[in-house]
Amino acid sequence: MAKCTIDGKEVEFTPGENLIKVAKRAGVDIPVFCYHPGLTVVAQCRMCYVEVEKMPKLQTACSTNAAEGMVVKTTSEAVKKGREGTMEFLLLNHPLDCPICDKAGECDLQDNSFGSGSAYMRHSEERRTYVDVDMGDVIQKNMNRCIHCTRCIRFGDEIAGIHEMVAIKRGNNIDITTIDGKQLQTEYAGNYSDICPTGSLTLKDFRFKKRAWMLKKTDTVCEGCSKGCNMEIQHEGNAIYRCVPRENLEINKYWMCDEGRFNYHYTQDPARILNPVQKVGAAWSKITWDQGLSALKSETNAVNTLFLLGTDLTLEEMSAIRETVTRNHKNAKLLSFGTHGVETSAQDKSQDQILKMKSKTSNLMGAEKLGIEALQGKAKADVVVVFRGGRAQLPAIESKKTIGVGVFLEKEVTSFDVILPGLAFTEKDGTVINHQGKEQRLKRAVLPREKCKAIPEVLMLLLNQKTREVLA
């Protein structure tokens, strides 16, 4: 294999990749803003500066390819004076409100300027000025904060398949805005925050609610969808701020949509159900868990009984209950549901051309390696019980009782008589296998709200309850 050598550390390397990568490898971080692994190389940061022997210039390590026998420095006299004066250009503009800007404490300008920029400013002149702009329902442009790494522009071009952000003017005028001042169209708009490297680009969904060093993060699944992109959930205080995609190249690479992003949204909801509930007349009572145990344990006693596991739940929560429908109501029936016209792994089909499936829960393949058959149409049985993770759209319900076990909100239960209240996919460790046949494991990054139980515990309570009652 093909070796160079990078501030004195031999590093193999496949022809064809930058020196960004292979220094990477090599355990040396080389300061980049302009440069990210999924979009084209442009080098106008300039930011990425190296000293490559026998080139008598600096060289931008995003645009040269590491050659055989190639030496290298990163840190050498020429390479820090390059940098520091890229960093003194580039906060000639820039606004001194790290205080209040979202960016602050993962701001690659801040970390940048820390590790290669001066204590020293020369520039005395008045900076610039903008006016904040809002580009939709996700993102909220601060320009003044803006260093002109196009990143977002690429973005939107090679990615989002949608060129509508773009740069107007020039030199110390210039203006990346959208076109025509229209607001954004993608449904992937978030990735423009992701991959700003300063606080120009916000998220309207997170702005000015936490900061970012008070987060802890946790890594997992969307639930959004059976692409299964991988996530990292951040939360303080039992509470969830935001959802972050997380690298895998064999999926979703660098990206996630907002319809994902934003998911987890429901399992906050005031209207989701967290007690056990029964209804009375028109309006719901609340009920013990005892109570709602022996409910449940009487109505599905009955002959013509239909158990609905939806295809949002993990492969341990399907299991569970697979097993209880089969050694305690034999002659009940185990039907799985979860996206309108999306029965089968067979009918789901990607329904753009970045990330996004027809199917709206993680799981569809897990049931079908399971072996449960989907719903057909409407549901009928004189019981009707629905497990559900609270992704799975629900399907129209005939029966005379109706108990639902999982996550609901009030609105989606008018026609149900008994509800149970189950764990949500953020509040829950556990399995699904996306549409690819590829495993993969949620986590759980909260505890579960009120009187919530997993699946398997209710499962186990009303076991119990069963022997409880023959031993009495």
The other form holds:
Amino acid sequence: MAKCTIDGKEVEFTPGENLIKVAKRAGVDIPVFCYHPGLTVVAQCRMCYVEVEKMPKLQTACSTNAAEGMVVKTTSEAVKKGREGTMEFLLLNHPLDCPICDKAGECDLQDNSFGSGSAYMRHSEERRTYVDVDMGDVIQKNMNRCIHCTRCIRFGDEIAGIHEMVAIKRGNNIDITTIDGKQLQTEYAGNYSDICPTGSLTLKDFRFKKRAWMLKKTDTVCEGCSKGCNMEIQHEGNAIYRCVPRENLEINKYWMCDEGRFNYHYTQDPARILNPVQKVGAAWSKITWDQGLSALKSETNAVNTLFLLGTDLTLEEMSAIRETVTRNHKNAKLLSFGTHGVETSAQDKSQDQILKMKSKTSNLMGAEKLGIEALQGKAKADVVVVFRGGRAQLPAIESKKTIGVGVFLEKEVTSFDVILPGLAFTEKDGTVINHQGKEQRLKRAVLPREKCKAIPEVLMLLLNQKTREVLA
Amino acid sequence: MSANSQTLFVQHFGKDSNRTLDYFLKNMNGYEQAKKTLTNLTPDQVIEEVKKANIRGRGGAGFPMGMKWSFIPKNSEKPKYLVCNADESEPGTCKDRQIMRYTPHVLIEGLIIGSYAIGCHHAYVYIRGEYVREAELLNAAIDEAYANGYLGKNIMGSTYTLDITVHRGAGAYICGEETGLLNSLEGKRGEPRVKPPFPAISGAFACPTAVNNVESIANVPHIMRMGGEEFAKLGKIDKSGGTRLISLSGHVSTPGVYEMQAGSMTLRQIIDEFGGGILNGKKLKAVIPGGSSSPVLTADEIDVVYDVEPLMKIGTMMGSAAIMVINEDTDMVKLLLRISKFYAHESCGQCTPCREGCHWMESILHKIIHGEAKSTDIDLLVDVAGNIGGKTLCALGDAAAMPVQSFVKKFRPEFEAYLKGQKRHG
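Got the form predicted on its own; could you also share the form predicted in complex with the partner chain?
Now the full complex is given, and it begins with the chain already shown.
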């Protein structure tokens, strides 16, 4: 394999790899702004200077591919001076309003300034300022903070498939904005904020809610559709503040859609049912778990029971339910539900040729692999029990009694009789299988709230009356 | 003009009647070389001849033209393009304008031969937006050429087909940079591309492309007529064949576009013989030898042969061969501010040092001239220039940094006079 030397370390590389990637393998981090592994290389920010032996000028590592025998220095005096120069230029017009900027703490400009910049400022001229355009519901723009890396422009053009961000004017007056100042159209706008190396494009949904360094991070998988985008839940004090994509080159690369990004909100919706309840007249009334489970037990002993199982549940939950149903309810039927019109994985296609899939649940493939048949049309039985992770679209139900186990908002279950509250995807561990057949793990980010219980726990209590009485 | 010196272009300049096809056919062996090339020569033979001619690109970088053409991949299945850079925008340069005004057909003939050599069937002339009249004249000449079978299908009875499109720029200096030009030609924002890939591999519309200056292409028919070796001999210095058109401006008695055999004169001779000496008998102070971006020379540095390598040896460059002569009355600080203002205005804004630095240099100079600067600001200015030069995506950063560095180095007392309050803007 071809080899080159970076800071005295010999590293192997595949032809075509740039020096940033190769250096990373040698444990050498090269500071960047405009470079992003998922976007084309433009070499505009001039931060990633390195010295390459036999080349008179500093080279930008992003646009320089490793070559056999190449000797690269990333910490020489010339490199330091070059990077310090770039940092100085970038800060000439940057407001340095970090104390009131949401990006602070996770800002490339801060980090690289700390790593490569000078502590002194030689500039005393007035700073450049802009009037900002309204970019719509997702992104808040602050052009004064922009360092013109053009990542946003390239993301729109190359990933989201929409040419909406552009550079207008030129030189010192250059403005990065939307065409004709329109609001953003893409359904992937949240990524603009992720890739922005400064606080120029921030999420309206996250603004001023939490400092980045206070957030704990849990790696999990988005439940928004069958794509299974890898994502990180950022939370603190048992509350979720933000979800961001996690790199997975085989699934979502570096990106995720807004639907998935903001999907977690329902788990913190005030209308989510967090206690066992039963319908009294038109209103919900709190009951104990014992009462709820007793009701479930007695109702499901009826002759004609249909168990419905959301394809938003984990494999573990699904098989525990199936096990319980087949063992204890020999005559009952067990069917899955998830997305209207996408009952099988064969019907599950890409929705937009980017990331979104037509199946709006994460584990349709899992349900199929377990051999659980899908409900077609209306759910019709004397008693219907609905197990649901929180995202599966409820079918039309025609029954004498309907019992829900899992995550429900009040407005979704006006026709239900009993609800036993379960855990949302953010509150549990488990396995889901995406549309490609890849098994992925959900991880608990926050603890269950109020009286919510995990489905395996519910099933265990259902079978064990003694424990139920003690626990209740 | 030196005795016995040979010229290829200037004798045809100056008269409106010279631009017609009729004049071209009668007085300039019009389209004979194109015909000979298309019927008798292979593309490789043309490139070989151009290589022998030792012609350096006339746009500014001085890259050997034959070599550039030989980089175009022969086996590529993609279409190939010849793009003529007529964006002549380096301040001081006005030689290509004369070619397009008075000898447009020699450019067209050059485009035919060049296109044939690299396998191109659609050539573009990217002309600067300000050249409104020149674009009209060029288009008129192209129409004339189409009407007489010199362009279009089966040119002059051969099997070769070529179309030429004149594309007008919108007035940006940066579109003279070849990849900025190609972006603009494609309808994109006029900003340079990261290289590699070079245009020879991926240029216009991501296809192999040669970008050549107007004067370079207009020399091609002369090369084919004289033969590469004879053409090379016109140059009186190694590695530089043919003649050079010079745009002479500033404080000389007779400014204008002149032509000399490459390397046959010193800068002083050019100023004295072509320019008729300094205007009004004043003393010479400085010379900008190759367009406003080239490092300035002092009055006693001008006994240098005016060609690429001798100028490089003394730390400056020939660039587009635009000589600006500066007399003793000129305030070098103000002149530098004017130059810096130009580059700050023309920076495309995509890369950091140029976008931020050019404007900063302009601001510092402005402060110096208005008595608002600190004593350290001259050194700051030079340091900022050093952080731009050699560090930008394209050569505009260098173009902006070199004048600053050289002006301060050679005329520092003038800058200090402002700082000491001995001079004040007013």
